[in-house]
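To begin, one chain is listed below as structure tokens, in the form predicted alone.
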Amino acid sequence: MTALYDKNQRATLAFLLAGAVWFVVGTLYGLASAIDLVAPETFNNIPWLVFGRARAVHTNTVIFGFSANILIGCGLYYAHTLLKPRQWPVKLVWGAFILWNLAVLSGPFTFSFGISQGREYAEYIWLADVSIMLSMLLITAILAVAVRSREEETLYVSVWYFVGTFLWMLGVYSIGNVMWRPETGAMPGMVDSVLLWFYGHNLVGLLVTPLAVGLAYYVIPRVTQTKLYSYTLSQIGFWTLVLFYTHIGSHHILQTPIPNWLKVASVAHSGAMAIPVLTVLVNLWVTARGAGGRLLRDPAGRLVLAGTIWYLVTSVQGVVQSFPSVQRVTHLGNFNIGHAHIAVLGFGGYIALGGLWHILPYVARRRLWSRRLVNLQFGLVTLGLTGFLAVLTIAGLIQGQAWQNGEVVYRVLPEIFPYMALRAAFGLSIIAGAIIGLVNVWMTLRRGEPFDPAVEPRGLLP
């Protein structure tokens, strides 16, 4: 089997095989945490699942384990298609893959048995935080390399987004994490709070998103076999990207004494967020104009369709919430919740996926096992993830509405206890499809068609 492989994707597949994995585990210590909600009792002696440890693994594992290792790893591969470099850093590829994948396996090792940095979405501890910051710095050396020893001339937006992604993740991760200070990874009072939240909403900002959009870009004109509608449109989607979001994160603490002038900033350029992804997704549902059916009938052109649609949604809804009058009623409640679960699994977790499906038979050098598979996670992940929001948005509603009432938590409790019990549930769906994902990768690397794309360069097209 391993004969088949091209020595230069090896790495890639690694990535894309690690994040089908992580999805299965992060979502099952997803389950983990709604047990918590609905039957507090379920864990009680069993301190490594209680909600405050298996939330952080769930989180971490989710960022960073399945969207960013897919994500990465098709990055590679289109960087390395699109780049055709006369050198490939294969053994930094490898030290990459370890080093990021290290980071992600302490999360359970760690948050499991209370041992965090306790800021959310930054719990790993120091050395997990060195071990990503040198994955990093090896991808950014690997882009370096690819893009100086380039045959092809023109850097299509892909790369762009890919390479952006890792210049600009290198100073948030480090100042979100508090580097500096390794005994605490926090600094004292306010000034803490402004900076996690600057890390917090650009992972899914400045990580995440590139990502996918890069992803989108690639994909897209790929299956339905168009031309990019606009390189002007893609080049002002980057730049406003970078422009209005590395600042937003403080609509998350509107209601604390920061200063003035950055509230008013983050939520101005807040609304501004609309240039970038309007733009984005202008430029990539034009380009699939008059190529629509061929979009829909292929499993992995269709997952990233629904991204584009999900990061649609989620961007008016995060306009939105960061309106002070609404934000009172929605932030500190389960809406909050079910507007992260569209970012980062809706959005770029489909995009990841639909990536995942249409890079994999490339990489492995083999045709799909089992299309039915993907169509099946498709719905089953789709039913969940629309479940997800409906039922947080209608719990987040009734917690905001009664803490503007003053009505006490007790009795706010028993209220939402259904919609607990339906998270709980939906999010069995999602699980299913985490595992039926992995059951097909590892079936396509055991027994999938042989082919070469060499031969067949568009062989799994249309």
Contents of the next structure:
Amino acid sequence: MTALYDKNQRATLAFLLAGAVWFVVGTLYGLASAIDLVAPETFNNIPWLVFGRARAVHTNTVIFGFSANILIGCGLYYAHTLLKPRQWPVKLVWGAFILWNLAVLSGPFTFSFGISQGREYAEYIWLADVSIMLSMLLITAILAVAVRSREEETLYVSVWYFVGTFLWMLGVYSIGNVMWRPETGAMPGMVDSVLLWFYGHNLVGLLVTPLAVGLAYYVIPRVTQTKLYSYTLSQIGFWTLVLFYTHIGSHHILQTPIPNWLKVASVAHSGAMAIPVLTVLVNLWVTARGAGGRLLRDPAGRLVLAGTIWYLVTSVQGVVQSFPSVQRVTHLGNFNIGHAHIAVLGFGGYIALGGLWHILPYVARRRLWSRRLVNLQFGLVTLGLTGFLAVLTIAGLIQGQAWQNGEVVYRVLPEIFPYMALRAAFGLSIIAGAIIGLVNVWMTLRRGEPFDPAVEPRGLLP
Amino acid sequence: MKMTPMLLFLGGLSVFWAAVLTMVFMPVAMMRSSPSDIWRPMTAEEKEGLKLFVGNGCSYCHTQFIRNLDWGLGAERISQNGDYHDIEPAIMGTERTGPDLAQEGGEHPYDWHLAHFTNPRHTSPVSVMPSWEFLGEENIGKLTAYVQFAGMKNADYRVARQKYWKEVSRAAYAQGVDRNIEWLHSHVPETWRMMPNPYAATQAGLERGKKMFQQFCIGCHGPIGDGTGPAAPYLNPRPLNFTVLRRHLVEERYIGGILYFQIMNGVTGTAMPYFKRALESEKIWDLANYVAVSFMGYTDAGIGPKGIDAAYEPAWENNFEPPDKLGFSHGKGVGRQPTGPDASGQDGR
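What does the same protein look like in the form predicted in complex with its partner chain, given that the last one was the form predicted alone?
Let's see the whole complex now, leading with the same chain.
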């Protein structure tokens, strides 16, 4: 069986498999957190399942474990196929995989014991931070070797995004985690929030977004078998992403005492985010023009297409949410939680799943065990996530309006109870999708029908 | 423009680091904070508490900054840059599932916090905060120290007031039930003491009051109002047993105004919190009627002095006979549900 695997891609496969596992683990912790908010006595005095601990495991595991693992795995695959490098340091890929996943694994084994740096999404302790930094350094090195030894002259758009991700994230991660202060991972005083939210937003903006956009740029033209619409739009989308996204983190702390110029800059750039988002989406959608049916009938293509739609929704929301007048109502309530879920699971997660189902057969050299299970996963996750967005948005608006009208938190809690219960229910649907996905990955590796990708080229891309 | 490795590498890095320069390095250089007027350094115990607060993810539900648009808890003080001077990490938070804690210090006495951290439902029945009993009493003490620090000098003032009245209220409690109630009543302004409840104790009103009782009071005062709720063992002085109020009516008639005032203002020093921010007047009066009818078998609702009935009010007559000084009611009133037009649903007048 192992002989069938592409030697160069075994570590890539490990990334994909780990992502599928962390999807289940991460969403289960999400369920525990959701139950904590509905029936707080359920896990009474079970230390590792209290909300403050389980939530940190949930968020970090789905971002770093699920989305990032699969997106990086897919990226390594397409970087290899698009660049056709003469050298591909497989050992470094394994190193990157192990270091990255050790950090993710540290989550449940530290947060569950109350060992956490506590800053949202920057909770990993210093050693795990080092592990992630080393992993990203290794991936950068792999890409440098691959780019230098490439046989394909042109750098395809996906490669820009994949390389860019690690060029930027090395800076984002080390600065945002204040790694020069290992004890707390924070700077003293208010300014720490500026660093934290520069990091927090760029975790979505410069890790998940470029990885997901790069993957969409790879999967969509292959599934539709059309040529990428515009090179110019690709350039605009790429450069405006790094130009605007890097400036907007402070819109998370508009209502705190930070300098006004910082608030103005972050809101202005948040509005400008429409440019990279729309150029990318127009480019991708026009690429698929006339071939929408092919995209929709392909289980992986459908997930990626849906991911781009979530990207539009979450970006429109994000732009509007950054306005101070809107934040008066939406900030500090569940509205943001809905937004965060469609960004990480809807946009990043859907494209990751689409990429997983598209790329897994090529990496494993086996056909998917079940296309119907992919469609079932799509349905379950879509039901769950759409429901999430609806109930969390409603709950958030109730909270925001009630607070504006002088209600205290305790009076509002019973009002949002039904929505918190529904959120836990919708969460079950997402978890079912995650479990079905893991089963499908596993069965594909065990029982999928072997085939040789080399004799079945597909699409216009290499 | 063709994307070459050199362009990607140099261009990507220069745009990125230019942004870092503006959005990170510039604020770091410019946001040198100096201590604000309320700032003071943390004690060792408070620092330990902050560590627990951070490690256990408390900031996922509790923000620690008060906005200029906040109406509720702590809005007397809008948070300033200097409030966070030297605090590491100063986590603002992004969610308010629970109350903001920027000015939480001194809102409650220590024993309330012990009961609350042990199981938040003890003191706040609708809370969804986890029980932190597993942390042990020592760690709960540290967390409490940190929470009492929140607000710094403002908090110190409030904590000192809690401590002062804690001593006084304990002394009063030690003197026995009746002396304690006399002491409690003595802190209600004269005008309130002889104020009857202006809300009719209709079935609907009592139901509303019951809901408030279940959401806010039951943890300390217990389901039958005898002061033996699950929080009671942690509290000193113990929560009030409402049933003994029967023999402490003012001028053998009035109790509504006292209940209202004590619910509204709380009894600083004891675990009894104020509800003037959480509940508006009708809810407090309905709650006062519920407490009076359910646990004392009597309410002064609707008796004089009173003005013209409000336009919406149903025809309702107070048929409760006040108990005498020993608490006996001579077979009258107790257990008698209000009868008449409201109960029968007809206008009997």
